[in-house]
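Take a look at this one chain, the form predicted alone, written out in structure tokens.
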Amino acid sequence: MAIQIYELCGADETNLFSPHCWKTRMSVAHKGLDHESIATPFTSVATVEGGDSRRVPVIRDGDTVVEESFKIAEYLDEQYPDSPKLLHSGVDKAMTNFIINWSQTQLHPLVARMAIMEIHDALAPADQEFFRTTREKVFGMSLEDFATKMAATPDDLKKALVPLELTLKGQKFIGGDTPHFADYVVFGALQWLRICKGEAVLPQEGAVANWFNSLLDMYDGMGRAAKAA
């Protein structure tokens, strides 16, 4: 049976942008299993397999639901231990923790300063609501505001990924000769704003780009078959 993958969607319920969504939907290929991708919106998502606050990416397999990407790749390497791991030991999940940790507070603020209109626009209008009244009580602006003030560019990019450029250039993966759960990480948020805002805003060249580019043609091109804006 597949497992089941609830994502984060726009009104194109195909267009399934969710940095966190796209960490597990490549872990699940990583374990060479099955899934089945539940196109989930905004306004859908705390209600998720019963819950009353739900953040996606949650998953079913049979009978059971886990919600978090980082537990989801712990499950599935319990439930699963004789396909790769995607986590090989405590070091490497302390260290996945660090990437985590650097993603979402380097990456993740770029993305939504680069993208946050096309991020709008691409939703429903219950979504659009939704997804305006809460990101403009965070940023204590509207999001044309944030949009303009707080705008980001290739290069603001280019500067934050220092780190895994110089890393890549000794190495394949973050994770090594193989990708591990830390390389999905940084993954998603890089295909969240290549889906959201297109492939001229990435880096075109250098390890990074290398690097991007083979986890998208990965699992039979599945993160490259999912339309750039």
Second form
Number of protein chains: 2
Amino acid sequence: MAIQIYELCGADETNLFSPHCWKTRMSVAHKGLDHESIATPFTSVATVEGGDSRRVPVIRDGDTVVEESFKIAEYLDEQYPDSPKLLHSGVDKAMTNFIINWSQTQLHPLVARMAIMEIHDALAPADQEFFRTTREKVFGMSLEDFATKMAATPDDLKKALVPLELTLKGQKFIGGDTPHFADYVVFGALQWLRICKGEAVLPQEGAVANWFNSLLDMYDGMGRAAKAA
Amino acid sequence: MAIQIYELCGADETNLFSPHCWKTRMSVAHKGLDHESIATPFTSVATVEGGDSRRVPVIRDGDTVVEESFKIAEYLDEQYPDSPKLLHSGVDKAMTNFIINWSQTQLHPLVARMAIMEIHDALAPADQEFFRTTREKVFGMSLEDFATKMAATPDDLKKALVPLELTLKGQKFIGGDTPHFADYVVFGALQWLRICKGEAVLPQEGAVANWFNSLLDMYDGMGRAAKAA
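Same protein, the form predicted in complex with another copy of the chain this time rather than the form predicted alone?
Following is the full complex, with the preceding chain placed first.
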């Protein structure tokens, strides 16, 4: 039976853009498992699986419900030990936390600065209101002000990606010869930007571009099948 | 027999400040091995062990000579398999490359911006000349101009360390429960700053401060025994 993944969606329910949900979608595919996406607008997240979760991704695998992409990866490795591992040992799990924190503090804010209005505009009206209220509280300014005053460029992104660019010059994946959960973490951030803002703002050449393209093509092109803005 | 480590030194031969050499010094101690430092001024690096090496650290272990801190860590794990590992598998080795590239592109330039004149001033006259010529070529300006125009603050450092701060809030070391070669990589950068510029510019509280202090205290306080400016 396919694993059900509750994923954030836009006004168009096939627009599944969330970086965190992409981590899980890629994780499930990595394990060779099928998935069924359950499109979940921002304003429905609180009702997922009886309302225990305040965020997605959440998965349901038969009778088991798991929340949060890292915990889901651990669950998948434990439940499906015969398929390729997402996380190998306590050591690379620990180091993955660094990659997660790097991605969320160095890349996610840039995606917001590059695409905040596009993210907003793709949502249904009720979700736009929710998104605006919660984000404006964090930013301390209107989305429109944030978009202009904090605007970031593809060059800013390229600069932030330098540690990854240098790393991928010498190895195929963050995890070495094969993709690791840490690869999907960073992939999620760039896929979010690709879906919301389009491919032109992503690195067009170099090691990160090649790596990202190879991940888009994996699993029968699952990542590439998601429409870029 | 102690492992000999060729390490960069200042005009004072006990001033062993190099971030890369600290990676190796901590690696050797991690393996429970003794070391003997061979103080090596910049202008003598080219003559180390017959002149094959253009940089330090270089180690001599009996008849074996190994250059470069990552390769030295791999050598130590292979040669001394019964003591705690520095690197565990191909996966955490690959992820360590990301940490190295992060440290060298996000922390090392800040150390230079905070302490370039102090690094220079601590060298012997011939090494000062070498250091000035090579660095001014890279910077495209005099050391003095670099120190003023590019000056960075402890707050800049704190900001750059955010991904590490968040990570170490949830785990003792970058490698998890015990230190990993990746911990020594980042330790080296901060120890370099501590020795050249003093302790006051380092984070004074928080997870990174606690982690750095715990590493300074390890191995009979080897790191703390190195005099801070």
